[in-house]
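What follows is one chain in C-alpha cells, specifically the form predicted on its own.
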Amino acid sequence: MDSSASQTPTVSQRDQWMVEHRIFQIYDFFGGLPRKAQSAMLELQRENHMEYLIKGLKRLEPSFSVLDANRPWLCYWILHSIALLGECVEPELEDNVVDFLSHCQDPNGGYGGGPGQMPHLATTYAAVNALITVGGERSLSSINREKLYMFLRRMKDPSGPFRMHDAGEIDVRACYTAISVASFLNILDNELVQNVGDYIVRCQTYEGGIAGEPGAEAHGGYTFCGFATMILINEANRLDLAGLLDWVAFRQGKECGFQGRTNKLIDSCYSFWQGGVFALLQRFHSTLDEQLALPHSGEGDCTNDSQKTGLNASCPVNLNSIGYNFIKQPAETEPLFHSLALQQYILLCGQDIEGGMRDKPGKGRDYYHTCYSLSGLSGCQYSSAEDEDSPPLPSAVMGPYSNLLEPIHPLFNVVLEKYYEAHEFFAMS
C-alpha cells in the first residue's frame, strides 16, 4: 500500500483545518488588541440584532419561499430572539403573528407549516412556543387545547413514541415536541407518556449521547430532545447520565464552540442544543454521583434529586408540574463546560456585526442560528446562578455586563417570564 496515499487528508480534515484557521485568526487578532478594543469586539450588537429581527418579522425576501412549510418556526426563532434581548414588538405586529398562526391551526388540532398545510408536530411546537412568547390572553387563548390534545393522541404510535405527522417518521424529535407542548399546555397525561421512555432509552448509544432513532448516531439536537423528554415524563433516571455527561463534554472543541456529532465541525446552534444539556444535567448532581460510583440499574427511590423535583418514575407526581418544579430547583454544581469560552466563540465568531448570528466564520447569518446562538449565550450567562431569581455575577458574563440576556426555561427554550405567565394561564384554564 502506498504510504503517501494513506496520509492524504480527507475532505472532513481539510474542512476542520479551514475552520480552525479562520477561528484562530480571529482569536489571535483579538488577543493582540488593547483591553478597550477587546471589550468593543465582545459587545453584543443589540440594536443591529433588533433591526435584523424586526425586518424579518415584517417581511422576508423571496428567497425564503423555500421555507414555506416552516413559517411558524420563523415566527418562533425571531420572536424568541427578540424576547431574549429583553425587547418586544409593537402590538400590531403581535396581533398579526397571532392571526397568522391561528390560520396555521388545523380544525382537527395541531399547526401546519402555513395556512392550509397539514398539521405537524415540529411546527406545532414552534407555533405554541411563538404564541407563548407573544403572551397575553388573546395569544394564549387562541390555542385550541382540546383539539391539540386529540392531534397528539393521533400522532402517538401504538408502540409508544410519536410520529411527526400522519404516516410520518417516528423519532426522538417527535417525542420531544409532543411532550413539550403537552406539558406546557397542562394536558400531559399517562396515555401520552406511556412507553415513550422505553423508546428513548433504546436511542441512547454506546457513546452516551442520544440518536434520533434506535441504531443511529448520537446527535446534539436529538440528545437535548431525548433528555428533556425523559425529564418531562419523570423517567430521566433510566438514562445513563454519566455516559451522557461524558459524551456531551467532549463535544466542546478547541475552537470553544460545540459540535453536534463526533468528528464533525462546530456550529453555533449547538451552543443551545449541547449547552442546554448541561443546564439540565446540573440539576441531577446526586444521580450523577450515584451512577459514577455504582453500576447503573435504572431503578431509583424518592431521595436526592428525585425527592426535590419529583423526577423519578417510581414516585407519584403530577406530570404537568414537572417543568415548574424543575426550574425551581437550584443547580447544585458549577457549569459542567467552559462557559466563558463558549460565550467567546458566540460573540467573536458567531455574531454578525450588522445583526444576526451565523453558524461559523465564513457562513451567512440566519434566524435559526440567531435564535439558538442567543439561547446558548443566555444559558452560559446563567449557568453559575444559584437559582432562577439570582442575576449572574459580572464574572459569569463575557464582555460588558450589558450583554446579559433574559433567562430561559432550559426544558422549553422560552424566556422564563413568558413561561411563568403561560404556566399560570393554562393551570387555571
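Numbering follows the first chain given and starts at 1. Please read all numbers here as calculations on a predicted model, not as lab measurements. For the two forms, the rigid core is made up of the largest set of C-alpha atoms that agree within 1.5 Å on superposition. What changes on going to the form predicted together with its partner chain:
- Core-superposed comparison between the two forms: the CA of Ser12 exceeds or equals a 2 Å shift.
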Contents of the next structure:
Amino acid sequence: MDSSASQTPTVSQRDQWMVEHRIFQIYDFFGGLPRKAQSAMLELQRENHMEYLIKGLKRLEPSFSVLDANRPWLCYWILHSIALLGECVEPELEDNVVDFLSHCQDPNGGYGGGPGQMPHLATTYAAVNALITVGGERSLSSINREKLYMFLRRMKDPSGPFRMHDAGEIDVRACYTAISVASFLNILDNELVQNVGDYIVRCQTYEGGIAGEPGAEAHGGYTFCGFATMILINEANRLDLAGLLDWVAFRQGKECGFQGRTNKLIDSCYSFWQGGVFALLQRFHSTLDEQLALPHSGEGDCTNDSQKTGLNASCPVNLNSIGYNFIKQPAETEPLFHSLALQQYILLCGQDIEGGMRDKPGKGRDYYHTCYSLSGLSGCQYSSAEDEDSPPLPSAVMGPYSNLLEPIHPLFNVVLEKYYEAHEFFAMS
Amino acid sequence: MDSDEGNAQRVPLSQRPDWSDVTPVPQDDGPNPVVPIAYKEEFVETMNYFRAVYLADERSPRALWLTAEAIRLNAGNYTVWHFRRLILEALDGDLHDELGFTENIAKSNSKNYQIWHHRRWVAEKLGTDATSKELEFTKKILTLDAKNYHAWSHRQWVLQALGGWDDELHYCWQLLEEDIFNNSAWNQRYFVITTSPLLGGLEAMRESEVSYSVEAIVAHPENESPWRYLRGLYKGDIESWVNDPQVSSVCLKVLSAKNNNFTFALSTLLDLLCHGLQPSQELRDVVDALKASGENDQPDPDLAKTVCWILESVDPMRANYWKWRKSKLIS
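Now show me the form predicted together with its partner chain, since the one above was the form predicted on its own.
To see the whole picture, the full complex is given below, headed by that same chain.
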C-alpha cells in the first residue's frame, strides 16, 4: 500500500477504467446529438426485440446445448420479456409452452431443466413463472400443486433452508425459489417457512447486502432473493434494512448502471436484482423508520422475540396473502436510486439495436439479460407512480413514451396483470 | 477415459461393441416443443445413452465414463452430476481421480454451480486428506479470477469443514497487496478474523484490523471496500464505533486532504453523527469548508444536515438517497 504501488493500476482499477471509458464515449456521443436523434437512440426497439424473442421460442442454435438443463428458464426469460413488452404469442405457441413444460414436470412434483431431468427448484420457479405468464385455465391447472408441495418439503433441509435438488446445494437462491413458488401457488405454510429466516439473517454480511451462503460476499442476486424471501415469510424486519439500503444505494455506479458487488463491473442484469431491491424497500419505509429510531436494532445478533414475530405481531398473518397485500400497499416515497440514469444505461448501453439486451457494450445479447434488463427498465418506469392505477408521468419514462413497459409484481417478477389472474385462480382452487 | 482430441474420429456409441446391449432413449420433448435446441449429433447420442443407463440405474464403469462424456458436453446438467455421484458411491471410485476430473472441467468453465457442489461432495468424503489440495485448487482458480464467487464459497467451506486456517490471513493480505480494490479478498479477510479458530475473534483483532483498513483508506479514499470493512469491525458494537477516535479521525484526515474522493468519508461521518457522535470543532470546520461558497454561508448548527446537503451535490447519482437521509435526521 505504499505510494509507489498505488501508481500502477490494479486489475480492478484497470477493468473499471476500461468500462467507464467505453461507456462515457457512448454518453458523449449521445450528448452531442440533436434532440430528435437522441430520442431515436433512446427508443426501445420493440419489433426487433420481439423478433429475437419469438425466434428463440421456436429454435435455438447448437451453442445453446450448454443451457440444456435450463430450458424452463429460457421459456420464462423469453415469455416474461414478451409480456413486459405488452405483446402476446399466438395461442398455438402458448399451448406448446404448456405442453412442453408438462414434459419437464416430474411425476413426483417439481420441474426439471428438461424432459426426464430431476426436478430442481430454480427450474421449478422458472416453469411456474412461465406458466403464470402464459395464463389461462389450461396453463395454470397444468401445475400439480399437491405434488409440488411434496417436492418442496423434500427439498427442505432439517436446518431450515432449501436444497436446489435431491442432495443438491443449499443457498439463498434455493430459499427464494421455493418460497416464491409456494407463495404464488397458495401452498406456503409454517412447515416450509420454519427457520428459513434464521438462515437468511446469517447471510446478511457486514457490508449490508446478502450473500449466497453465510460468510460469503454481499451480492445483488442473493440480496434480492434474500430480501424478497424475508418479505414473503413476513420476517423482513429481522434484517438490518438501513444497512441493506446503504449498501444497495452505493451499487449504482457513475456509469449509471448497477454492479452486483462492491468494486465489480456494472452489468445490466442488476438493473433488476439491485433495482428490484429498491422497489421492495419502497414499501418498507415504516420498518426502516422503526429501525432508524432504534439505532441498535438490526445490528449484530441481538434479534429478540418481538422482532421475530413480524410486522403485525398481534394478529396472525395469512402467509399466502403477503404477496397480494404487499402490492396493494402504496409505495411511500420516490425511489432512492437514480431511475433516469439507470434507464439511460439500459437503453444506450444494454440494448442491441438488432433485438435483445446485453450485459454491457462489447458483450453479446442473450435471453437472460433481455429478461432482467427489461424487468429493471419496467421497475424504473413505475418507480415514481403514486399507485398502481395511475400510469407513470412522461417525465418518469426515458425516451419516447412508447418505451413504457408493463408493470411487474416486484416480489415474483411476473407482469402484474398475470399475477392477479394467477392469484385469483390459486386462491379459488 | 477418452481425451478431448479424440473428437474428430469419435466412434459413435451405436457402433461400439461394449454398448451394443443398450437401447438409447430419446428425449421426450413432446410433439411441438418450445425452446428446442438444434443439438449436434454427438450431443443427442450421448444423452440418449445417458438416459438409458440413468433409467436402468446402471451404476457401472461404463456408465461412469458416459457421465464424463455428458458433462464434457454440458457441465450444467445437474442430473448427470447427481447420477455420477451415485455411481462413484456404488463403485467406490477413486476420489482423488475425481478431483482431477472436476479440475479439468473447471478449466473451461469455473462459474457453474454443479462443478463446485460436486467438488464439495468429493472433498467432504476425502476429509482432511483433501484440505491442502482444495486450498491449492481454489487458489489456482482465484489466480485467474480473483473474484470467482464459487471459488471463494468453496474455500470458506474447506476452511470451516476441513481446516487449514494457518496461512489464510496472509493469503488475504497477499491478494490485497496485489489489488486493494478486491472486495472478495476483503470479505475473506472479514471471514477469517471473525471465524478462524486460530485468531481471537473480532474484538481481539479489532485494533490491528482498524490500523490496516485505515491505512488502506488513506491510500485510496475512493475505495469503498476498506470503508465498509472498517464499519464491519464494529458490528454489534455501535458504541465503540462511534467512540473510537480512529474512526472519526480517518474521516477528518480524508476530508482535510482537499482531493475529490471524500464521498465515503462524508457518508461515514453522517452515520457516526446519526449514532450520536459529538463532532469536534475541527470536524465542523472541515465540513463547512467543503460547502460551496455563496449558498449558505451561515454554518448550520446541525452538522449532519450539512453533510447530507454536501453529499447531495457531490454525489448526484445518490441525490435521492441523501435527500431521504436528510429527511430522517432527528432534529
